[in-house]
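Read the single chain below, which is given as structure tokens and is the form predicted alone.
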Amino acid sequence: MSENVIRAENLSRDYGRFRALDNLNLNIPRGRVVALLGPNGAGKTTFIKLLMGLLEPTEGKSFVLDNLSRALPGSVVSKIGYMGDMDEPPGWSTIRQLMEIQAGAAAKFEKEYFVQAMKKHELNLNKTYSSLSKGQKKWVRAALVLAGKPDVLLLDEPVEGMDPSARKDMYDQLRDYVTDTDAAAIVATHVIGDIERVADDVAIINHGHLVTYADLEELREQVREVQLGADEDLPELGDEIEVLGSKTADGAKIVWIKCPEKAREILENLLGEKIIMWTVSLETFYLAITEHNSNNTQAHLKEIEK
């Protein structure tokens, strides 16, 4: 199955005179883990809350599982695994009570899955939520989501407060779940290195604008970092090759470019053998278009063809 289970159409949200999200269009099919990246205040949390129907859009609309976000029936809500960054259960609740509440809300909730997840992390079901560490709270909430066997996962900073080993374990479980069930997941995070390892796609929001949505593997193939002398400039690259951003440091000029495969030979001929060029990580690409692009508030990079 490959239908789009998450759709946003000209989606915008204002807070007073401030536009937090501006004219966002996005389609996400089943079987994809999407890394949702952006600086603080970029609009990531607003987007997730709009998808959940927790906020009213100022303009446009969004759909989850073919239902309008602001009118999601209970049968559809039970198929969505939502984990908000600041939305926590009452501290006096025990883990067992949270399990029972979630089991009543999610039709496909598997108690045994949840119980085994708690045993794995040595969490007693009778412990109160407030007695847990920040990382333990994340494990409980993530296990509640996954035990519900959702078709769509909307996760806002799911690994914040976890150590590197725990973050890896969390994302491995998410990756396995999406692969096994053909679900779709959006993960908003600042820890780029961890999510890059398991994500299929990347969506970057900056100043409320979706500046790129691309297949991560194709992005790795297309984006290059070019190193020039401090006084050198790139030659005219043509319409198919796009400059994403640049910076000058330590006597050198660094330029990031996006070049489709069909234009690779043209690029290499234009730059010549003396110019250093290499592939970049997702984090480098992210910084190139959010911090080193002088026009990043208006940047709208084209979606790379899937």
Contents of the next structure:
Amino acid sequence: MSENVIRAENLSRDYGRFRALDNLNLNIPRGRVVALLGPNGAGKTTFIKLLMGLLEPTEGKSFVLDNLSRALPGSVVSKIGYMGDMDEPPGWSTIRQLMEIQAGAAAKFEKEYFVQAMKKHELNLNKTYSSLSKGQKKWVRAALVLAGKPDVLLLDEPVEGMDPSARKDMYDQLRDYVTDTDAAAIVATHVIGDIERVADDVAIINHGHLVTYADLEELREQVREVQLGADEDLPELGDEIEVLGSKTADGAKIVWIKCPEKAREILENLLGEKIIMWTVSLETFYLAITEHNSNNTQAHLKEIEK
Amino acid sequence: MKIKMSLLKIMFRETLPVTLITLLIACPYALFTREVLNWQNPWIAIFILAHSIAIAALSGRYRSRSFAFVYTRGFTRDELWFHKMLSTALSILAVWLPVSLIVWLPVRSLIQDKLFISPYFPLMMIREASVPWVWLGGYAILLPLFHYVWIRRAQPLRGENGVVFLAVGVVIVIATLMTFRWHAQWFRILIYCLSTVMIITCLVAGRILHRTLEVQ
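We have the form predicted alone; now please give the form predicted together with its partner chain.
Next comes the full complex, this chain leading.
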């Protein structure tokens, strides 16, 4: 079996004339939690559904545990823990019924784990799904996935609607699970602050394109926010520095750059005291890169119009 | 294939409202209608048609949230198909069996004879006894066909108009055949054979297409 448990090769998907995902290539190895970020409509959900085999790709292929997503055998499909953004069990079903359904599907399902998870959040197994709050519903579905002991977790907005302590609990359990079992997880989310704490890698999708896929630690080391005067520009340093985005606010220009340490030293020597440079959070990086990407896309569209 | 009761329950429950409604209509009709039941009764034919469409529609909502949930638990598509067919059979049996028992046991005959003082009963009870099998045959023809229609509609390349026309065509042919009181023996055998081929084709094609349907 190959090291990469999730593979996407030139993966594209159209909805009518709209291309939701465009030529995406991605390999995810075992033992990694990947934060899948992107604005609304970027293609995150489509990507996860394509991996799960729920949609037919317009072009390209995707593989999970070395099997084509659209032809997953029973032995593989039961090893995937999926939590979609839009799918929900029928409102009349009780938590106990949901547990029984999941236990029937996932060979390694641990009922005791699930029951304990429900107890921890004071959820009675006889409660109907429709009587739960939005956060409780998410928690039940997340616990169903984790209790199934999957090798691959595909989670789309798993903590939306949860309170901060439940979010922390959920992500802590996910992190521990991936570390203990060497599983792989993709977590599509808009709540960046939480996932930053537990993710190993970050993949950013915008307008259906994979903009960034990188080790989170490396990103933290390489990406810097630079503050310049409103009329100032960064000196030309060739390919050493990649400008991810910029904005002007309060008489200052903020530029986000990605560069190795050596280039940063050169930059600091060139600009001297005029430069203020600091590390950025994943959220800041995400905003910089999606804004930059949007500007590029708009410029590209304008060129096409011309 | 092993029957998974939890999955069967959730699928049967999807069609339960329509099963209860049809049961509430069918049982009183079988008890109190004063016409002698025969296989050409248009009301029963319309009832079976509507019931079949309702079951296929309810168990074929592949773009609904609850279906996305069930389809992403880790069951294989073939397992899901098998349980869908089982739940369909149960939904039919839940209506067909009580109505048939009303006809077969002397319940209907007693009510017609004693309550309505019908001159046809209990004589006609024997003649009516074969009619429930015709109803079951109607379900057996229509439901695989309608399941197939809904599965085709959920394919990436739908081609749904063609398959809807096919279903409408089959219904028109059945309705036309019902207007003739008598059919030659060879023609009956031909119809039985064609129906069997159509049922098997729809079930096999439905199972294959079910593996590639899109759940959104």
